[in-house]
Structures are given as C-alpha cells and as structure tokens.
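Form predicted alone, single chain, as structure tokens, below.
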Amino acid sequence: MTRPPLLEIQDLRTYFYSRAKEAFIRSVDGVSLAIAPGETLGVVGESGSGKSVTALSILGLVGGNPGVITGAVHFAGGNGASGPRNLLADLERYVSLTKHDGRIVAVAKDEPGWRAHVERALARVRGKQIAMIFQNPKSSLNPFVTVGQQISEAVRLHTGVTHASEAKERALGWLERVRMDSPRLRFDQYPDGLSGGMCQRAMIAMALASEPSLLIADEPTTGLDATIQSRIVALLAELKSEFGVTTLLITHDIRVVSRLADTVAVMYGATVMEHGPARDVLAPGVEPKHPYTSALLASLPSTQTNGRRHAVDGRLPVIRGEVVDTMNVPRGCRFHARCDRITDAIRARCMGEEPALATVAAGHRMRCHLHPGEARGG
C-alpha cells in the first residue's frame, strides 16, 4: 500500500462469554487490516471466521458482552478530517484485562460507560462517513417504512438536502442508478412488497445516498438466488467504476472477491491468515499461497476443476476436519490440524507456536511456519 490508509484496524479483539460452557468465544482475535482510498479489500473465509463480526466492530454495533476489548481502528475519512482518527479511543478506560501465559483469561468492563463512548463517538460516522450493507436486506429496511421515505431520510440526515421535494428526486435518483425497476412505484411500496434483489438495491441505493467514505457490504448477495446474485455483482461492479467508493467487501465466495476486490484478506479462526493483492492471494498458479487458501481455492468447482476432480473418488477435494473452536483455540497455528502441507521439520512448531503474520513479498503477508517472511507481529 503506498497511499496512506483510509481505514487502518489493530490488533482488534472481540470476545464473546458463554455463560453456559464459562469460557470466552474469540469471535475476533488480533485482526489487523488496512484499506487505501478508492479500494476494495475482500474479507473472506468460511463461516465462524470472524468476517461479520470485525464489520460490526469497526461501528460499535456488536450487542452482547464484553464485545470489543482491545483494538483501535483509524478512520481517515470525513469531510475536513484533519488526519486519521481512533475510531475506539480511549477504550482502555473502560476495560480491565487479565492475562496469563500471554492470553487473555479474564475481561472485566464497564458495559454501559463503553456503550455510551461508542454512541458518543460515532454518531455523525455511522450512516454518513462509514455505510453498511446489512446480510439480510428484507430484515435491515424498517418493514413499516416506504422504502422511498427511508432512502430520502438518509439523504436529510447524511447531506446537505433539507427539502423534503429535493429529497424524494434524490433518492429517486438513487434508484434509478442502482437499476431498480420502475422507481416511482417501487419508492411508495413497503419492504414486504418488495423482492430479495429489490430489497438489496434498495440498501444499496440507501447506503450511498449518504455520499459515504467508506462502505462496508456484508455478505451482499448472500439469500439470492444465482442470477440476482450475478446481477447485484454486476452492480456493485459497475457502481465501484463510476463512484470508486472505498469498500470493504464481507463474503464467504470467492467469486464475488475475485471479481470485485483489489485486495484480499483471508480469515480463519478469528484472525487472518493472508493479506495481500487479489491478483497474488486468488491467483491458483502464483506462490507462495497459504495452505487454507490454496484449499479454499482448490474447492471451488470450476470449468477447470471439472476436469480434475480427486484422484480417488471424483469428487472435487474438501478441506478435512472442522472449523477451530474459538473457545478452544490451539497455541499453535490454527489451521494445522487442517492442514495437509506440514512436514516433519516443522510440526512441532505449527501445533505450538502461532505464526506471525509476516510480509513473503511486497504488500503481501502470511502467517504460516512454512513462508517465516519478514515477521511484523499481528
């Protein structure tokens, strides 16, 4: 990245605790990201990797306790920003960690005090500076509300429109550019009387109606069917070309990154395990690539993996095992009881040393015993 970050998260930490098994879910566990203005960084990975919850996190949305305990995230973006903003500042204030062996054993905080410096914090940049693309369209519109009176609300609330006429043709317009099929009529009708691909031009149309710095679509195509994904891909396409709206893009296909993502960040277990250009991490024939992304890559059906499908069954390969348990995570590396690269020399390490997620070339980094790199920490 040679332009200064437009959004920079550190070492962010989100931990949830089961009353009912008394340990703490480590939803977000030492996240560490960076997005340049005017690009797409691709979050992606399985499910239960973290993906959703490190969005959620960035505004101060996560309900449940403790939340977020450690972490800043710098927001650059804003009209007449003098410099990058800690987004969780003094949050330390609120929170008291304990720690043995290096690993956070207990979290006591001040729930309601971090509640209200959130709400505090981030009023005027929920909505307006940073935007959100909610998973579930039909649940994220208010099903009581005309879909044309929400979008209009956010233009009043988020610009310089006060005018309830200038309004509506604004959020028409709005409409109109996220190719929603007869504006007019769709502006008066409600939620419910809308498709799932309506519903998510409608968020979309609402979300950049506040003329956002940054934009955040969580899983937007997840619940579509095939052909309405493809077309709200399409969208998003063509809508990153003419706005170049700074994204960070959440989804658990791969497609839809490879498509729309500059850069790339694959989760698992919480944290993540490569980050770099779109065109080195996604790329099938470039290395060094890590062993969970080479195995995402490798499970993708395709019209080249059709032809070569496994050896023994004919069936296309899998990624053996489950899914770590953020309750219970390894002192290792995460993925190794997945892992089908380790070798002799270095099993020991990978089951009892967390690798650092260290630089193997330039603006790439991986954390993984096998590529050491240059060690940054994180």
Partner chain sequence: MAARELALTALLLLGVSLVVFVILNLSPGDPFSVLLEGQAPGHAARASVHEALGVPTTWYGRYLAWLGNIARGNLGTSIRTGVPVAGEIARAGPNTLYLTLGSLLVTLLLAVPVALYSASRAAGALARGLRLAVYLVSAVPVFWLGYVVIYLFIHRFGVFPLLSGSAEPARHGWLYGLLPIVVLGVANGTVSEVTRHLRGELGRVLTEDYIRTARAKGAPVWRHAFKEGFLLPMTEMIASKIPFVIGGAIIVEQVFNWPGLGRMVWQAAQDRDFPVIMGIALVAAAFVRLASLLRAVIYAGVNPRTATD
Second form
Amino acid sequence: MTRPPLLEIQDLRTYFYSRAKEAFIRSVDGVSLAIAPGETLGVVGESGSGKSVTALSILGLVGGNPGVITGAVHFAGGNGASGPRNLLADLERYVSLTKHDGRIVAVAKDEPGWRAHVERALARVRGKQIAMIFQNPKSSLNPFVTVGQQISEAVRLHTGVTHASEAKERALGWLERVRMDSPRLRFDQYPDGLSGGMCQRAMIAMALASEPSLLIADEPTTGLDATIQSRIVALLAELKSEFGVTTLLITHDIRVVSRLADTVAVMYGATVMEHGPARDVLAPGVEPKHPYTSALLASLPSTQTNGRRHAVDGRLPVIRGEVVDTMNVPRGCRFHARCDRITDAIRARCMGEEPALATVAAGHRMRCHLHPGEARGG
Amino acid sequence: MRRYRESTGEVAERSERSRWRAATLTDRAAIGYGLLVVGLVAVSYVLGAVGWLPDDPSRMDMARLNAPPGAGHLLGTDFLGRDILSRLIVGIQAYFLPGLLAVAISLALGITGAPAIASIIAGKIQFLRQKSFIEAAHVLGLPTRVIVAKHILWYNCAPLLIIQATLGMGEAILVETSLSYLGFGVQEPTASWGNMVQAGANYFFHGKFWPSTAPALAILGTILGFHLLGDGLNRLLEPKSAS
Amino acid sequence: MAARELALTALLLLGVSLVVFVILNLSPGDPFSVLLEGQAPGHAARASVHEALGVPTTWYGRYLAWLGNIARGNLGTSIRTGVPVAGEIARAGPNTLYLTLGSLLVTLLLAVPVALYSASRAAGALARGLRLAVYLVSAVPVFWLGYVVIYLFIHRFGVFPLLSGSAEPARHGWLYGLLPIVVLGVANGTVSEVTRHLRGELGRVLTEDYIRTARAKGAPVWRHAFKEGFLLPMTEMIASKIPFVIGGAIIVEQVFNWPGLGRMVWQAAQDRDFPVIMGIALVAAAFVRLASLLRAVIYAGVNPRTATD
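Coords for the form predicted together with the partner chain, given the form predicted alone:
The next block holds the full complex; its first chain is the one shown before.
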C-alpha cells in the first residue's frame, strides 16, 4: 500500500457469550484489514464468517455482550489535518482478559463505562465521516417517516444545511443521482410504498448525502430480486466512478465483489484468510491462492467455459465438511478439516499451529502453511 | 463490571444448561414465591371446602374482640371475635373457582382484555408468518395447522398464555374482592377478603388496624404471587433474548 | 368511515344498556320495592304502583320506554330523589372526570420512568428492585390503601381530607381531590402491566433494523423510536386501562366520600335506582368508547399504512 490507509483494523476481536453453553461465540477473532483512500475493498465469506459483525464493530453498533473486547480501528477520515484516530481508543481500560494457552477464556468488561466513552468518540464519525448501508433496505428505513425526510435528516445533521427547503433540494439531488425514478414523487412516499430496490437506492442516497469519507455497504444486494441486484451493482459501479468514495463492501456474492472491488479479503471462521488485489484473488487458477478461496471459486455455478473446473457427473463441486463452529474454534488452521490441499507432510503443522497472515506477493497476504511467505504477524 | 468465563472442556460435548440452572436468582425467587402462593391457595381452597379449619369462621369469641394474633387465634380476631385465619381460608372459596373459570374461558377464547389478547396473538401470528423459519418448516413439509399449533402457539405463545393465565387469576381476585368490598359480592356473614376489609374499616380509624390489614395483606401477597409467577415463568421461557 | 364508527358506537351503547338493564332486572330487588317499604309487597300492590307511575309492566316494555326517552334526550328521573338524572350526572360528572384523568396521569408518572429506565438497562440491582416495587404496588388493594392514607393524614398531619356528607367541593375543592387521585393512580392495579407493556415495546423497537440505521446515521435514536416505541404503546395503554380506572373510581369515591358518579352509582345500586344506574352506565360506556376512538385516530395519524385506507 503506497498511500497511508484511510481505515486500518488491527487484531479486532468481538465476542458474544452463550449462557446456556457457558462459552464464547468468537464472531470476530483477530481480524486485520486496511483500505487505501479511494479503494473499494470487498470482504467475502460465508454466513457466520464474521464479516458483518466486523463492519458493525467499526461503528460501535454491535448489540450483544461482551461485544468488542480488543483491537484498534484507525480512521484517517474527516478533516485529515490531524492524523488517524483510533475509534476504539482506551478499550483496554474497560476490558480485562484472561488467557490460557494463548486463548482467551475469560472477559471482564465495564459495558456502561465503555458505551459512554465510545459513543462520544463515534458521535463525530457516524453518518458524517463513515456512512453505512444495510441489507433488507425495507426494514432498515423508518416506516413512519417519508423517504425524503429521512434523506433530508442526513443532510441537516451532517452538511451544515439548516433550512428545510434547501435540505429537500439536496435530498432530491441525491435521489436523482441514485437514478430513482420520479424523485419528487418518491420523496413524499413511505418506505412501505417503495420496492426493495428503490428502498436500497434511497438508503444509498441517504448515506452519500452526508458526503462521507468511507462508505460501508453490508450485503447491499442480499434480499433483493436477482434482476434488481444487478441494477444496484451497476449503480454502485457508476457511483464509484463518479464520486470515488472509499468503500468497504461486505458480501457473500463473489460476482458482486468481482464487479466492484479493487482489493478482496476472504474471511473464514471469524478471521481473514486471504487479502490481496481482486484480479489475483478472484481469478481461478492464479497462484498463489488460499485453498479456501480456490474451493469457493470452484463451487460457483457458471454458464461460461473459461477454464473453470467443471462439474463432475453433473454435480457442482462442494467444499466437504461443515462450517467451523465459532463457539468451538479448532486449534491450528481453522480450515484444515475441510482443506483438500492438505498433505501428510504438513498435516501436523496445520492441526497444531495457526498460520500467521503472511505476505506472499506484493500487496497480497495469506494465512496458510502451504504459502508461508514472509510472516509479519497479524 | 460484567464477567464472562468459558468453562473448560470441549464445547461441542457440552449439553445446554437447563433453563432453570441458567436462570437468575431473582427469577428463581420469584417463581418460587409464586408457586408457594399458588400451592397455599390451592391447599386452602381444599381445606375450606372440606371444612378443616383451625376454628369455626362464624364462631364469635366475645371475650376477645379485635384481638391481635395470640393464643387460640393465630391471626387474631375481627370485630365480632371471629377467628381471622379461618375466615381468610374460607374467603378463598369466593374467588377460586370463578377465577379458574374466567382464566380457562379467556385462554380458550382470548376474551379477557379481549381485543387486546386476541389482537396480540393475531399480531404475533402475522409477524411470525414472515419469519423465515416458518418458510423453512413449510418447505420441510409440515402442514400449516401443525406449524401454527406447534411453532407459533406453543413455542412462541406459551409464555404469553402463561402470563395471561396468571394475570387473569390476579384480575379475578381483584374483581371479586372489590365487588365484595362494595357489598355486591359475597355478603356477611360469609367471609370474603373484600368484605373482611370493609368490616374492619371503622375500627381502623380507632387504631385497630389488624382486622382490615390482615385480609388486605392476604390480597396483596396473593396477587403478587400470581404476578411474580407469571413474570418469572415468562422470563424463563423466553427464547434467548440477550438481556 | 366516520359513519361506520358512529353506527358502531350506537350499537355498542345499545348493547351495554341492554345488558345492564337485564342484569338489573334479574337481580333481587327493584326500585318499586323501595317505594313500597313498609307495605306488603304483594303483586297487586306492585301493579298499582306501576300504574300510578305509568310504567309498563314487562321488562322489555320498560326498556323500550327508556330507549324512547333517550332518543328524546331524556335520561329519566331518579326514583329516589325525583331529580332528573341528566342533571345529577352533569353535576357529579366533572368530579369523576377529574379523578379519572388525574389518576391516569399518576399511573403514567409511575410507569413511564420505570419503563424507560428498564428498557435501557435490563439487568442490575436497581432494575430488579423497581420491577418488584411495581408488582407490589399493583397488588395493593385500593380500598385498604385509602384507609391507610386517610388515617395517616388524620393522625399524622391533622388534616381532614374528606368532604363531609354530600357537601360540594368549595373553591379549593380540587385540593381535596389530590389524595384520592394519588391513591387511585397508584393502586388501580394496572401499573405493572402498563410498565411491562411500555418497556417491552420500547425494548423491541430499539432492536429494530431501522433504529440501527438511525444510530449508524448519527441521528438521535429517541426521535426515531418515539412513534412506535412510545407514542403508540402509551395510547394503547391509556385506552385499554380506562375501564380499570373507572372501576377503581367507584371504590375510591366511597372511601374518600368524593361526590362523583362512582359514589352516585353505588348509592343508586343500594336503592335500586334504575334510571340513575342506567344513565351512569351509558356515560361510562360512552367514555370508554371515546377513548377507543381517540386511540384509533392517533394510530391512523401515525401509521402510514392505515392512513392510506
């Protein structure tokens, strides 16, 4: 990365606790990511890989307990005059961890104190410097307020515009930019009267209206009809070339990522397995490649015959085994039980020692014993 | 400061702690008290029906009028020298069966707070219909009736129904005691907690608090027991909504 | 739609009046026995009283006659005092209105802060203590609490908070109402349910997706959660708990000798004064119905979906 990153996440851990099982649900278990200004980073992974929780952790929107327990989120957005700020600064003052064998087994957290502390820090950032859009756009908009008023609210909160009429004009402008049909009509409608795709356009308008430095898109196409999905992706691509907003795009849909992302991070079992330029990570057959990423790409249904591994006997290739249980994280590599590249020579190592996120090529890091690269920790 | 500790051993092997063991001390105390009250009421109902009382509720002990708890009368006597404890036990007859009946009807038909409970259940069904696990159940081939009965009514509404039953009983006690206090329910000399409070009223202002207060405390303790039971069970059975 | 609501209201009032009338006629005793006090209540004697008063002999006949009067705006006259019922209700009505609305306010003053606090902090010793306190308060029999309060005021403060006999509140009469209002507000038995409902709804709304969006947007959460999490549940509670408060008012007016409709209807029940009872029942039903209509109006105003009907 030549320019200093706009957002840098270091060793983030967000845990939840199951009283029934007396165990931690390690939803985000040591995630490190960085996004350069203007870049679109796509984070892909299966459900339960921790990608959404990572995004929520950045903005302090995590619901359960104990929540975020360790890590740093350096953000350089905003006025930029002063250097990057750690949005999770002083977290260690409110949390104490007990480890056994290098593994966290107990957590003590002063939740009210931490809440009060972090709300102040995040108040300047939420909606203003970092904006977020969610999946299920219909339920993510306030059903009791018109769409236009919700966008105007964002304008008034974050752009210094105070007059209702001027805020309305700005909001209408954004509705046009997201290619909403009949913006003036839609402005006065409630989310109930809009389709899922239109609601998502409205949410995008609402997020961009405050002119943020970073946009976090959490599964923006999930839950929409297939044809609408591609339209939203096209919209996001257009907005990307028009405005160049730095974006953290979270999705399980590899086609979306390949269309929009500059860099890709692949998550599995609550941690990052591979992180590199999109064309390298997503191109099948291009080495070096993480076994999980390979398997993921191979399992995609495809109507093209561009060298992808074809289905054998009419069946799509699947990754054998079951998704790792975040309550019961295995020692060693989290993917080793399902890995089809594992060899006897290396098995003991894969089972006993978790590989570090190491650099295997320029700007390309991987967590795999098969590609040891140059370990820099992570 | 909240503390969380992971217990040792393989997580996968662990079975879920029973809901009772996972419940907080307060909830257990609430449920315990509630069950105690329900038990006492039921036992007292039977005792009253059969006539196994410490004393004859109509017998007037002229030597001891408005007496405080003491020898011969565990809870003292009222203004006519009648044993308060016996009258309290007998007083349960006034609301027990009517209360049960009212609760049974309201559960079956959703009548009490009628529009409220009926619409709450209807609302729940509507809301749950949209949840994907219902779709999943459909896809798995479960017929709609079974889905409604098992998944919606029992798993989701059971807590609601329990609350309705306990609240209903509490309401029934409230209504009966109020009516008999006003003179429209059970009439003297038959005992009802409501008319016992009313009878002791005059003496209250002359410093004899007990004849009115004993039945009032009985009402308080009993309604409280039903409410705590309902609340405690509700919290226990609630699908894991993280506190 | 307004016409439909009006028709429904009329039907409701009709139904209530019929049910009350039937219950009155099924209960032992009737107004005429009161007049026949001292005389042998034989069939002939009763018939002669009926004839003298020009009253139909069958119960449904009497009901229809009453309906006819209602249609002409006449609520009848009290059998005991001979005074027109409408006048009596107009005289005592405002006192009960004051009592009812005041105590509703007290109930809300208790329930709302507790609900707001518990919605934000589900656990903790204070939250648990509050929950218990709320349940305790809801289980207290209102009549007994009245005695305790009156006794305290007589014994401790030497202030006599009662109105003697049927005296009307003088200039500072409303002060006398404060005590019954507080007692009824605290002990009408609904505090726990109101608290629970408010807390439950607010807690639920706070977990909704659109609130998460509001947080992510940096918008004040209370502004977005207000309609569904506070206004609507409050309206629902007020409308549905009014019947309980009305019932409690009858008791409290007794205990505090408050000259309202509650005391009047109790006295009328003792005297089997049917016209008075019927008139008050009608007024009470109308009041409950009004509250229900107001709730529907607020719901429609807030909820965009119903507004498009």
